[in-house]
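Consider the single chain below, provided in C-alpha cells and representing the form predicted on its own.
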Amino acid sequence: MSTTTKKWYVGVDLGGTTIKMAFITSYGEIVSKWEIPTNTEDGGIHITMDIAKSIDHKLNELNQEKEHLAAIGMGAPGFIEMETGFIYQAVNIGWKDFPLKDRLEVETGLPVTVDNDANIAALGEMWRGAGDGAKNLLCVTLGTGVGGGIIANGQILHGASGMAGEIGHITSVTKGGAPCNCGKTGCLETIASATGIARLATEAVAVSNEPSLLKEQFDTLGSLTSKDVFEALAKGDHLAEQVLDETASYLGVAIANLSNALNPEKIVIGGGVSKAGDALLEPLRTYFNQYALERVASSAEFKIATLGNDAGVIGGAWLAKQKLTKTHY
C-alpha cells in the first residue's frame, strides 16, 4: 500500500454562510466533519486563511501532524476556470477575478483542486451515495435553486467555458414563465426549487375557490413554503397535488430531455426538496417515462441522494484523490 493511501484527503465544500470540511480516508470514510462560519467581509479575502487555521486546528486536536494529509478538493460556488481553480464571480462569497487554488496551496502547503459546488456533490454520490458506483450518471440539486452535475465514463462534465450541468437555468418547454435570477425567465429553476414550489403554490391558492390546507396555511401566515406543500400533500390536500404535479411535469420533460442525450444508468435527486421522497419521485418517474426514449428509460434508475450535507466533502475528497493519482503516473 502506497503513503498517499494510508494518508488523509481534505473535503472542502463552500457554501454561503458555512464551510464544510473533513478528513476522509482514500476510501472514501469520513474520519472527522466539522464547519465553520463563511466569512464574506472585505469581498471573502479572509475565507482560504480561515480554512488553513482550521485544518491546523482539527489536525492538533486529533494529535496528527500536517504530513498525514495528501491534499485538498474544494468545491465553490460561482464561475470557476476548473484548471486553474480561478473564480470569475461568486456572487454570495463576494469574490471577483479570486484566485482561489494558488491562495488555498500557499496557506495550507497542500495540493488544492477546486470544482463547482454542485459537480462535486455529485461526485460524493457517485463514489459513496445513492450512485452505487455508477459511471454513468445525472444528479440533479433541488435546492433554494436547482444545481445539476453530469458523469459521464466516471468524470465529471464541465465543458468549454467551466458550465456544463446547469440544469436549473434550462428554460421551460413554454413561453415566458416567471423571472429567473440569472436574468431570463422561465428556468427550471423557477419553478423546480423550493422558491419555486412556494410561488406556484401562493399562485395556486390566489386563484383557487376551493377548500385547502394550502390555503388555510397561506389565510394564517400570509405565505407558504415547499415544506407546507409537502405537508399538506401528505395529508391528501389536492391543492398540493396539483403544484407538486406542475413540478413534476417541467422536471419531468428537463430530465428526460438530458437523459435521451446522455442515457444515464441513475438519476440521482438531491437537495432539500428531495426530502419529500416518493411524493416527488412517483409523478417525476410518470413524466420521465412519458419523454424520456424507452430504452433511456429502462435503463436509468432514479435514486434520491443518500449522502446529505457529506455529498460536498466526500465529492472533494475524490476530486483530490483523482487528481493526486493522476500527477502520480
Given for the second form:
Protein chains: 2
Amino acid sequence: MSTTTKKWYVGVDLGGTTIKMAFITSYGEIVSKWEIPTNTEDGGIHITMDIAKSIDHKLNELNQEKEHLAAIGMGAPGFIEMETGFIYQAVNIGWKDFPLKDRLEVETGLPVTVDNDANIAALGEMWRGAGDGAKNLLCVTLGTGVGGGIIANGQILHGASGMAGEIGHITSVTKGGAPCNCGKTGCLETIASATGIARLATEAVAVSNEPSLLKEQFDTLGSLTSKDVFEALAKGDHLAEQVLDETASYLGVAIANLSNALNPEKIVIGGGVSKAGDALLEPLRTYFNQYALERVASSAEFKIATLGNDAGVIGGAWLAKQKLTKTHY
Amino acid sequence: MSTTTKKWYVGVDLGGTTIKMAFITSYGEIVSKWEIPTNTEDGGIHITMDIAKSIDHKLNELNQEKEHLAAIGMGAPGFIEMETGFIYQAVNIGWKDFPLKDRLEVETGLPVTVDNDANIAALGEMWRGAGDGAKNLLCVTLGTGVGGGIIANGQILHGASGMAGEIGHITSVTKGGAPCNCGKTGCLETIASATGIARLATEAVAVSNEPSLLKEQFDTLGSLTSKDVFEALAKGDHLAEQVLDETASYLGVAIANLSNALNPEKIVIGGGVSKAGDALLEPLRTYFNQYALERVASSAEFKIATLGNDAGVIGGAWLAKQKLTKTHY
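Now that you have shown the form predicted on its own, what about the form predicted together with another copy of the chain?
Entire complex below, previous chain first.
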C-alpha cells in the first residue's frame, strides 16, 4: 500500500452559511466530518484561515499529524477559474477576485484543488453515491435553484469559462415565461426548483375552482411551499398532481434534450425536491422516454442522489485525489 | 523529426454513395485526396477490400511504399461501438453487426480507429477548420438531416452507447410537431435541416396571402427547396425572411440550451444550409444571445464550417494520430 493510499484527503464544501468539511480515505470513506460557520465579514477574507485552523483542530482531536493529510479538494459557489482556483466572484461569500487556491495552500501547506459546488456534488455521487462510478453522468440538483454537473468520459465538464453544467438556465418556456434570477425568463429553474414548484402551485390554486387540499392550505396560510405540494400529492390531491405533472414535463424535456446530446448512463436527481422520490421520478421518466431517442432512453437510468449533504465533501476528496495521482504518477 | 511525424495518416469518410479518402500529414495537410463509389452490394461486405485496394493504388500512383502510412482513421454512419470499431447497424451501407475496424485492419495491415461521421467532421473542423483548435466546441451540421459533434476538454463525446451528439433529435416543438425520421415528433431536424426549411416554406406559402417570390416559385414548380428559400431571401423576400426567422429561433434556443450546459468556445455551423452564411448566422446569434446566459454567450463564437467535404477525412486523420500517439508514447 503506497503512502498516498493510506493518507486522508480533505473535502471542503463552502456554502453561504456553513462550511462542510471531512477527512476522507482514498476509497471515499468518511473518517470524520464536521462543519463550521461561514464568516463572510470583511469580504470573506477570514475563511481560508478558519478552514486551516479547523483542520488542525480536528487533527488534534483525532490525535493525528498533519502528514496524514494528502491534499484538499474544495467546492465553492460563484464564478471560478478552475485551473488556478481563482474566484472571480462569489456573491454569497463576499469574494471578488479572490485567489482561493493560493491562499488556502499558504494557510494549510497542502495542495488545493478548487471546483464549483455543483460539480463536486456530481463527482461525489459518481464516486460513492447513486452514480455507481458511471463515466457518463448527468447530475441535476433541484433545490432553491436548479444546478447541474456533467461528467463525460469520467471528467467533469467546465467549458470555455467554467460555466458548463448550468442546467437550471436552460430555457423551458420561450415566450411569456416567469422571470429568473439570472435576468432571463422561462428558465428551468423557474419551474423545477422548490421555489418554482411553489410558484406553479400558487398559480394553480388561483385559477382552479375545484376543491383541493392545496387550495385549503393556501387559504389557511396565504402561501404555498414545494413541501405542501408533495404532502398534498401523497394524499392523492388532484391539483398537486397537476402541478407536479407540469414540473415533470418541462424537466423531462430538458433532461431528454441534454441526453440526446450527451447520452448519459446515469441521471442523478438530487436536492431537496428529489426527496419526493418516485412521485417525481415516475412522471419524469415517462416524459423523458417520450422526448429522448429510444437508444438514448434505453441506456439511461434515473436515480435519486444518495449522499445528501455529504456529496460535496466526498466529491472534493475525489477531486483532490485525481489531481494528486495525475500529477505524481 | 520522428518517424511518425514524417508518415502520413489515411482519413476515410464513408457515405451512402461515395467513400472520401485522403493521405494527410501529421500537421493535417492533405497530400492527396480522392473518392471511390460505395459498393453496398451483398450487405456492404466489399467495402473494406475496396478501401484497401484503393489505398494501395494511390500509393503506387504517388510512388510511395505502404510503410509511409502510419494509421487509418475512419468515419462511418450508423450505430458504432467506438472502442472496438464494431458497427451494430448502418442502414444506408447495409451493415449489420459488422466488425469494421477488425476487417479493415486485416485488409490493410494498418491500425484503424473508427468513429461516427458527424464526430470526425467536428474533429476536422477543430483541428484545421473553423474550430481553430478550441478544446470546447459544438459542431452542428445542417444538411438533409441535422447532425452534431461535441468536443469537450479536447475530446469528442461518445456517451454511454455512442449516441452523444444527436443534436438533431432535440425536441424543439413539444406538442404537435412534425414527424421525424427517428419516430419522434417536433425534432430540431424537422425545422433546421434543408428538408425542414423546405417544409416550413411550403407551409408558409400555403397560409400566406401576401404576394412573394417564394409563393411565385411554389406556384411555378409545385414544390420548394431550402435553396429556393435562400435565393428568395437574398432578393429580400418577406416570406422567406419569416421562414428563416422561424428556423433561426428554434435553432437558437436549442444551441443556447446546449451551450448553457456545455459552455463551448466555438459553435461551428456546417452542412449545406450553412452556405446561407450571415443570412442564417445573424438571426441565429440574436436568438442565441436571448436564450443563453450572458457569461455563456460572451464566451461563445459562431463560425461557419470552412472545410466543407474535407472535414471528415481530416478529422479521420486526427483521430488516427491521437490514437497512435496515445498508444505509443
